[in-house]
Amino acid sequence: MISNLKIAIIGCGNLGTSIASGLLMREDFDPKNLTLTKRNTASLAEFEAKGVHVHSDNLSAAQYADLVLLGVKPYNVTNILREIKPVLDPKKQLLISLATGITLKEMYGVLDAQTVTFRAMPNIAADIQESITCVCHEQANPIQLEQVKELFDSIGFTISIDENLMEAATVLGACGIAYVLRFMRAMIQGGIQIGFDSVTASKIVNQTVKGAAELMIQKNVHPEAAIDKVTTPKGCTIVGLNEMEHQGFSSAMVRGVIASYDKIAK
């Protein structure tokens, strides 16, 4: 049980306290039983007034854990992996990496050959345990694989994937849930340009969005088939649709998703 597990976050930016505050939120999870780690510690007060370890010193958060998330920048992974390596004991912890780019055979290029190592790649939903988090792995057993499935399930939704498609989920998952923000903006500010106060536009949008997300999920339907429930024909919304794609939106859509993955891909 993940409950039973000491758990540390180091280098806890965005990402790291999205899914701390994703594990807080289990009635089953000792505050604890959570470190985190970060060199300017001020901006994890909320955490630390919750009961977990808050403090700067990655050597200890390492030694004293079950599971140990790297939250770094991926430039910074190979010098905490040195730092840390000292006090990791391939038989008690597993490593997690949540860092873009950085391959499973980088970290062994620095870690002993028999740590269980994982790369993780969940995105800032983890926060209200919706995230959606990909993760590959070598050499980790059921039993292993079963206590990382468990932790990000606790904040969303696991996929086990080959690494070769980790980058593809980065951009899919973790920079998507942008993709859709800025879609979720111009919405709101379509709708306070045909008249709508913008507090009221954003609750539309909201739960807009949400339940097309929901009616995917529950039916398991292609987006297209939801679409052409709501197309009527010579009515408003088909007449919406051309045009955004004569402005061209999947295209914009499709090309954003590729020159990010070309970014990474790098």
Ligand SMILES: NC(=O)C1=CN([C@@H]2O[C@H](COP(=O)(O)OP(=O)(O)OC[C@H]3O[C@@H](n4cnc5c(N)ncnc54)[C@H](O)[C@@H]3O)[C@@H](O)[C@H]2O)C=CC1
Contents of the next structure:
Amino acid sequence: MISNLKIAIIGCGNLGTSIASGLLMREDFDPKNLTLTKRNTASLAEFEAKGVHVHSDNLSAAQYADLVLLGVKPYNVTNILREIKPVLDPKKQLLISLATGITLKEMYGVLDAQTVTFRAMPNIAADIQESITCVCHEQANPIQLEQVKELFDSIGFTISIDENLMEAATVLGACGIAYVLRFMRAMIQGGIQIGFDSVTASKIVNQTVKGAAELMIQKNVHPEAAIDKVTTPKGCTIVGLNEMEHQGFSSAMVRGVIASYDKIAK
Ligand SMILES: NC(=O)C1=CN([C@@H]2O[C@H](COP(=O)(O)OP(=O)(O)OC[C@H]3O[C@@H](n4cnc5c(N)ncnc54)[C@H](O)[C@@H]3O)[C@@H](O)[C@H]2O)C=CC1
Ligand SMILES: O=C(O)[C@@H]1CCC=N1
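To test you: the structure above is the form predicted on its own. What is the structure of the form predicted together with this ligand?
Following is the full complex, with the preceding chain placed first.
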């Protein structure tokens, strides 16, 4: 049970705090089982007030944890691994890197070969337990994989993938949340131009996007099948959609996805 495990998030910034908040939403999760580290811990005061251990000592955080999440930027991963390696015991900790583009092979360049290491790619909706998290590993046993899945299932939904898809997962799942938010912002701007104040436009757009996503999740249909139900022949929806496509909507989205991917993939 994840509620019995000690979890450390080393380098607790934007993503780390989202994961921490999501975990703390679990009723069975004891804040004392969570440790967050950061060089300057001032911004983590709200977590400390809830009973979470907050400090800057990566070594002790890693030493006493069962699950060690690395939330630092990719260029800091190697240094952190060197720092915590002396306390990593292959029979105790599972190491989980959240870093974009840092391969297991690169990590094993620093770590002992027996260390059980995962890569995981959640997104900031972990904050409200709505992340999609893709995970991969090389040598975890089924129990260890289950523990990691349980961790990320408690802040959303987890799928296990091959490592060669981790960069694609980063783009679709982690960057993806920003793409959707930019789309929402544009829709709100359109809504304001046709008469709504920004608060009302945001409410309508938020619920519309949530409804569209839930429809896809619950009905398990292709988006175009649902779009067909909206596009009345000669109606206003198809006119709007076609104008968006004339302006390059789908093309811009696909090219954006590929640009993000090219930035990570080596
Ligand atoms: N932000 C996002 O939506 C996502 C980020 N990622 C990955 O997660 C990682 C973190 O991203 P963010 O949270 O956005 O970055 P961030 O910069 O907000 O967080 C990194 C944190 O690490 C801390 N840090 C740096 N050096 C440290 C050290 N020596 N000891 C302890 N703490 C240290 C920084 O103070 C900072 O708070 C990156 O590798 C990124 O690629 C992955 C998926 C989504
Ligand atoms: O933009 C980035 O590099 C990170 C990785 C995925 C989301 N944010």
